[in-house]
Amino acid sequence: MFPELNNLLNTTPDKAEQGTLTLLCDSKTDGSFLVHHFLSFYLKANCKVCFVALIQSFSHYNIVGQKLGVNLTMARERGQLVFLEGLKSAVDVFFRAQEKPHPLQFLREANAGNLKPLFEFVREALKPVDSGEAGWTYPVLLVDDLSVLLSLGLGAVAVLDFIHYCRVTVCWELKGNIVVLVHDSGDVEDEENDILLNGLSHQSHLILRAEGLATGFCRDVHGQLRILWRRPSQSTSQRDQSLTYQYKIQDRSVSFFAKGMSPAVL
């Protein structure tokens, strides 16, 4: 994880927030970094995570991490982190033969639209055990990303259902929380994308968006990052806290300045 983004959003592993909806949006830019530091987080945070990884392999997740101070192989084999590799796992619904359906089963549907059986995953993997399992803090759900199965032939809505369900069981039922990546088409139009973008948007109560440059690539500055904190739960006036950092992705870390105030340009 990366201590800088955790001072900015005011958080650490042993005081988190829990039953929320964050949002990571890339646009422009590649966001894939607030995945890793969320994974590497919740793990940090002695959480029970699944995974659902659509866009890497596990041996990618698994590199950064160990970057990052955590061992994935190590979580998935004592029950912590439960992954879900869609690249391999696709192979699996086509030529292999399924007791059961996968969780990627809408892959060999006619009529692409039902999640139902990812769902179940997720649920069975963060579902309270009473066996000699070691006590988790809370559950996590990771997808990385949603506008993966926009381009599989899902509809918005039956990802945006999927999520609903999500929320029912790991934000409301077991108390988690939900991290979830979208990417925005930007100038590209794509009415589904921009369905599920909306509708997540209503749903989250933290927003964090990656966004490039607008003057382009810069050695120094890869990117600014807008946080959006969301109170429904508040009045209009003190529902909505919004802040924008310009950031450099280094190897291991990554830091946060405000807009112009890069050390290269001071």
Second form
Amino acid sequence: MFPELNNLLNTTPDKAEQGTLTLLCDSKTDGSFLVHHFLSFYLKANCKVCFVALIQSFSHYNIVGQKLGVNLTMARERGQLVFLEGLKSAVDVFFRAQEKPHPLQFLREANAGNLKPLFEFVREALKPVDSGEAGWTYPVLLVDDLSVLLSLGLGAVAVLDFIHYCRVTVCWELKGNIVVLVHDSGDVEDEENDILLNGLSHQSHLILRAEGLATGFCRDVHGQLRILWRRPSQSTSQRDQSLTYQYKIQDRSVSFFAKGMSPAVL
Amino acid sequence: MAAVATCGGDAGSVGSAVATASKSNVTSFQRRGPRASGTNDSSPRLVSITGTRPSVRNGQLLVSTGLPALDQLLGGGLAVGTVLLIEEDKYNIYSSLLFKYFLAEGIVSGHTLLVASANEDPANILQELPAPLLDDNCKKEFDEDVYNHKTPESNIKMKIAWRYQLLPKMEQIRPVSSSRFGHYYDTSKRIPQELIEASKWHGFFLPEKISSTLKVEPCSLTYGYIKLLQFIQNIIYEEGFDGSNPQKKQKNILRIGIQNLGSPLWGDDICCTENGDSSHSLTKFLYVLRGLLRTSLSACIITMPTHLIQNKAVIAHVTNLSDIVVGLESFIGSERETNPLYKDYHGLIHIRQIPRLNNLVCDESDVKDLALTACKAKNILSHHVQRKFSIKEPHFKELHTLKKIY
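Could you switch over to the form predicted in complex with the partner chain, since the one displayed so far is the form predicted on its own?
Below is the entire complex, every chain and molecule, led by the chain shown above.
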């Protein structure tokens, strides 16, 4: 996790809020550093994490996690982390017919499928085990990323249904958190992606939006992060709080600064 | 890096192929742990595969794309287990040239090739590969191998013509893999036939494969893509590129080249209509392909006519599902051909995406304006004219000063 981002979000692993949906969004840049941040954050907070990693392999997250201070291999071995590796499972699902429904069953279906098997997988993974072992604080579902599901043929409605079911189970029943990443296609007209993004924005408690700079590439400032706090359940009488920072990604951390206050410029 | 090194020593990474001892044993792909550690070597054997080198940044295993300039822009080379997507230029001139450079590099480095095409027979593609420029250093390596393999009788020292002792007896290019990383090629000459014959390659020509009956259940991929995926998976499994065959003594890289993916010849209508029946066929193919690559010692180049794709959202999806995306733009037929700014160049190269593998940062080059030339150049050493394909950074002084202000 990045200590500077924790300060900006006003959280620490000990006193994080429960029952929230966090939406990570990136537009014209790569927002995967936010995924690494939340993964290490929740592992350090001693939560049970179910990570649906659709875009990269396990060793990628493991190596970056080690730079941020968490060991994914050990977390997986002691049961704190349930890792669904999308790329590896897709090969299994595609080439071999499965007896029982696989979480990525929709890859074999000709028509637009639904994500029910994936939801069953998540529910099974985060089910509270009452055998009296080392208790994890609360469950967390992490998905990287949802736009891949859209590009693999699922409709935006199917993905929104999946998130809705997960919210009921994880956020409301088990008082856990959900963090998802969605790519914003920007000026490319992608209707399904827009539906998904707007739908999730209305349901989220916290939106982190990583954007590229409007003026183009810069070596010292890699992008801009917009943080938006929301209260979806309450009425809109209270203004949503929003902050904007610029950031630079380094080898082991990310440094944030106010707009125009990059150390390279000052 | 120290923390990475200690954690890399677990059972799952025994036998993984990283060259140096100082770097850790983790790479971007996963081996099937139990079987890999069941080999007869008890200690982690540090194998070095020809034609590869570990990345300076994170120890990732890299292969050369065939163009040393492009390797430099991509941060050292193409990482093993990743996909390099080339967005074709309008008349498919420079993209097919890059495709051939990639395959020629594979032959010179001794890698296994898998060439897939829907419009050209892979054997013909291999015949048209450019000839490698083997300079004196390379020749010396070849000569040493020739020297070592000679029979004892021929080791008689030459007494009179001793100066010629070090030269090979016959003028031949030994089909032995060169241990250099990245070679230069001469596109005016064809690759020598002996090199092709000595190399191992598999061809997938779609019109040949399409005649067999449809045996697999329909899963919304076009038939051509299904057959290609099965072919690739077959080769990877049978030749042990995924670590499943522990008898393999010498590890090697599989270079996969897929030409014109997404064109109507593959049975995909993505270039013809905006919302066709098989609109997600290509993306599913890319996803499963990347899954295959991540779990094996292979690297893939794909050329795709993205300028023909009608639905622009698909291009965004395809970009997100690939690792490196390079767009080529040629000046032929456009108004830039007569523009005096571009008079020395034949086209532009756009590096659209570079992956951040095993890392938070990536090696983005500072230069964003890149031009390519395919020109005749006189090689002073060998005194004949060659055709070279090179990437240059044009000195657009005005553009550079504009970029400093942000």
